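In the block that follows, a single chain appears as C-alpha cells, in the form predicted alone.
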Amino acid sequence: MAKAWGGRFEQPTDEAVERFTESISFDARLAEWDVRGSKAHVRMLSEVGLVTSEEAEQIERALDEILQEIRAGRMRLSPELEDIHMHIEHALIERLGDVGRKLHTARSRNDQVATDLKLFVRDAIDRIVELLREVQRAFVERAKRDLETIVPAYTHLQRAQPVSAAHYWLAYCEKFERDRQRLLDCRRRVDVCPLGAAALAGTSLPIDRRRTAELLGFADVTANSLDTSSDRDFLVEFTFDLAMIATHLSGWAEEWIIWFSTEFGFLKLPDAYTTGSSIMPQKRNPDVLELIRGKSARVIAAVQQLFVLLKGLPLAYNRDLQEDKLAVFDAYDTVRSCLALAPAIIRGAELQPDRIAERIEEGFLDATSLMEYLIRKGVPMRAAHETVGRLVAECERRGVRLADLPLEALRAVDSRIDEDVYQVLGSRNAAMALRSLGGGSPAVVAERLAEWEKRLAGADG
C-alpha cells in the first residue's frame, strides 16, 4: 500500500517496522475529531480558493460517509496506514481521487493531530465538569438528609472534633469544585487552534487561520508554529487535573473504607456495589471503593509519564509524542469510570446513627470546645490548653467523659469554671458551638448547604 510520504523512498517499509510504528489500534478513536477538523480545514480552503466550492462538498460529504463507516465497523484498519488521519485520507481518495488529494493541502499531520487532541480534550473536559457536578449533587443530596448526624472528625485518624456529618460530604463538593476549576481553567489553554502550523513553520499558501478557528469553535489561533508543532503542555495540564481528581476520589473511596469496616461501623454500603468472597459466606467487600482507590494510582502515573516523555525533546516535532495519547486516553478512561459510578454509591449508602452514637462520647471530642469556653473566661490559650489536658488525664485514671466530672472536680482544677460548662461539654453541644465561618456545626454547615444547592440549581450546574 502507498504511503502518503512514500515519494522519496525506493524501498518498502519492514513489516516489523509497521507494526512497530503503528498507532491505529490506540487513536482509531479520534475518528470524530479527525473528521470534524478535516471539514472545518477544506471549507477554510475553499473560502480562500485553494479547492472549488463543488470540491469542499465532495469532499465534506465523502467525510460523512466515511466517519458512518468508521462508527459502523466497517472500515479495516491497517498497520500499513499508520494511524487514523491517513485511514481516512486513503478512503477519501479511493471515493473521490485527486480531488480527496486535496485535503491535505497547507496541512501537515503534525498540525492535523495537535488539532484532534485539543477537539477531544475540549469535548472531554466538557464531559468531566459535568460528571463532577453529578458527584457533587449526590453530596449535597446527602448533606440534606444527615445534617444533623453529628460525628467524629479525624487528625492523624484519630478522634479530634465532633461535626455535622453534612460537613463531610461538603467538605468533598469543596475538593471537586477546585478540581472543576481548575479543568475549565485548562479548557482556556486548550481553546487555541493549531491547524495552519503546518509541520513546523506554517504555509506559503494564503490560508486564513481565524476562518478555520472560528469553524472550529475556537477561541483563538497558535502564534508560534514551532511551538505548536511541539506543544502537548495542554496533555499533561489536561492529565494533572484528572490525577487531582483520581486523587480526591481515592482519599473519599479509602474513607468509606474504612467506615464501612466492622471496626468502625459508620457507613453501610448499597449491595449492588459490593461482592462476596469465594470461600468467606459472610463477607461482603467494598471492592468498587477499593477499584476507584487502586485505579487511581494509573491516572496519576499517566502525568509522569507524560512528564518523561517531553522532558527531552527538541523543537519542533518527534515521532515520540505518537506516545501522548496512550497516557491521556487511559487517564480519561479511567476518571470517567469512576466519576460515573460515584454517585450512586454516595447516594445509596447509609449512615448508622445508632453506631456512631454508641461511640461518639469516645475520645474526648469535647476538649478543644472546653478549652475555648476558659480562653472566654479570660484563661490564656496556653494555660487554658494544659488544664483541659489535665482533666483530660483524671477522666482517663476516673473511667469517665469530661461531662461526667462533676462541678468540684472541674473547680478543683480552675475556679473559673461555672455550672454554664456543661452547655459545651458533651459531643452534640461541642459541635453546636463550632460558629466560625466554615466551621462544622450543623447550623454553619446548613448556610453552606444552601449556597451549594443554589449554586447546582444554578446556570454553570
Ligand code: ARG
Contents of the next structure:
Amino acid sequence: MAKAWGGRFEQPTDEAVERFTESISFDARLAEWDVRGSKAHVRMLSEVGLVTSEEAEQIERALDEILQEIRAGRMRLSPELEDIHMHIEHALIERLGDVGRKLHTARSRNDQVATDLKLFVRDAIDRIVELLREVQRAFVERAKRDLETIVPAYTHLQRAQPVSAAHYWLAYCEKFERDRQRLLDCRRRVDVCPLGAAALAGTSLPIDRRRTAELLGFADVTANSLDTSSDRDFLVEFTFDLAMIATHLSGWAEEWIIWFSTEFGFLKLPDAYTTGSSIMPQKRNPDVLELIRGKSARVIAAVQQLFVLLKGLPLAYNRDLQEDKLAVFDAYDTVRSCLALAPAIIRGAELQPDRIAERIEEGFLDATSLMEYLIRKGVPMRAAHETVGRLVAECERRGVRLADLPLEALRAVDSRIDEDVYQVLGSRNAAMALRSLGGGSPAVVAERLAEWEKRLAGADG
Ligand code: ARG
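Return the form predicted together with the named molecule of this protein as a structure block, the form predicted alone having already been given.
Below is the entire complex, every chain and molecule, led by the chain shown above.
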C-alpha cells in the first residue's frame, strides 16, 4: 500500500517495522473523535477558501459514512496504515480521490492526534463526573437510612469515638466531590484546541484556528505550536485524577471488606455482588470489592507510566507519545468499570445494627466524651485526659464500662464530677454530643445530608 510519505522513500517499509510501529490496534477507538475533528477542520478550510464548499460537503459526508462503517465493524484494520488517522484518510481517498487528498491540508497527524485525545478526554471527564454523581447519590440514600445507627469510628483501626453511620457515607461523598471538582478543573485545561499547530511550527496557509476551535466547542486555542505538538500534560492530569478516584474506591472497598468479615460483622453485602468458593461451601467472598481495590494498582501505575514516557522528551512531537494512549485508555476503562459497579453495592449492602449494637460499648468509645465533660467543669485538658486514663484503667481492672462505675468511684478521681455525668457516658450519648461543625453526631450529619440532597437534586447535580 502506498505510504502517505512515499515520495521520499526508495524502499518499502519492513513488515516487522510496520508491526512494531502500528497503533491502530489500540487507537481505533479514537475514530469518533478523529472524524469529528476532521469535519471541523475541513469546514474551516472551506470557509477560508483552501477547499471549495462542495469539496468540504463531499468530505464531510464521506467521513460520516466511513464512521458508520467503523462503528459497524466493517473497516479492515491493517498495520501498514499505522493508525486511525491514516485509516480514515485512506478510506476517504479511496472514495473521493483527489478531493479526499485535500483533507490533510494545513494539518499534521501531530496536531490531529492531540486534538483527538483532547476531545476524547473531554468526553471521558464528562462520563466520569456523571458516574461519580451516581456513587454520591448511592451514599446519600444510604445516609438517610443509617442516620441513627451509631458505629465505632477508628483511627489506626482501633476504636476511637462513636459516630452516626451516615457520617461514614458522607465522608465518601466529600472525597468523590473533590474528585469531581478536580476533573472539572482539569477539563478547563483540556478544553484548548491544538488543531492548527500542524506538525510543530504552524503553517503558511491562511487557516482560522479560532473557527475550528469554535466548531469543536473548545473554549480556546493553544498559543505555541511547539508546546502544542509535545503537550501531554492533560493526559497526566486526567490520569492522576483517575488514580485519586481509584485510591478512594480502594480505601472504601478495603473498609467494607473488613466490615464484611465475621470478626466485624458490621455489614452484609448483596448476594449478587459476592462470590462463593469452589471448595469451602460456607464461604461468601467480597471479590468485587477486592478487585476494585486491586484494580487501583494499574490506574496508579498509569500515572507513573505517563511521567516516565514524557520525561526527557525534547520538543516537539516524538513518536514515544504514541504510547500515551495505552496508559490513559486502561486507566479510564478501569475506573469507569469500578464506578459503574459501586452504586449497586453501596445501595444493596445492609448494615447489621444488632450486631454493631452488641459490641458498641466495648472499647471505651465514650472516654473522650468524659474528658470533654471534665473540661466543661473547668479541668485543664491535659489533667482531664490523665484522669479519664486512670478511670479507663480502673474499668479494665474491674471488667466494666465507664457508665457502670458508681458515682463515688468517679468522684474519687475528681470531685467536680456530678450525677449529670451519666448523660455523656455510653456510646449513643457520646455520639449525640459531637455537634461541632463537620462532626459525627446524627444531628450535624443530618444537616450536611440535607445539603447533599439539595446539591444532588440541583442543576449541577
Ligand atoms: N499514531 C501517532 C500517535 O499516536 C500519530 C502521530 C504520528 N505522527 C508522526 N509524526 N509520525 O502519536
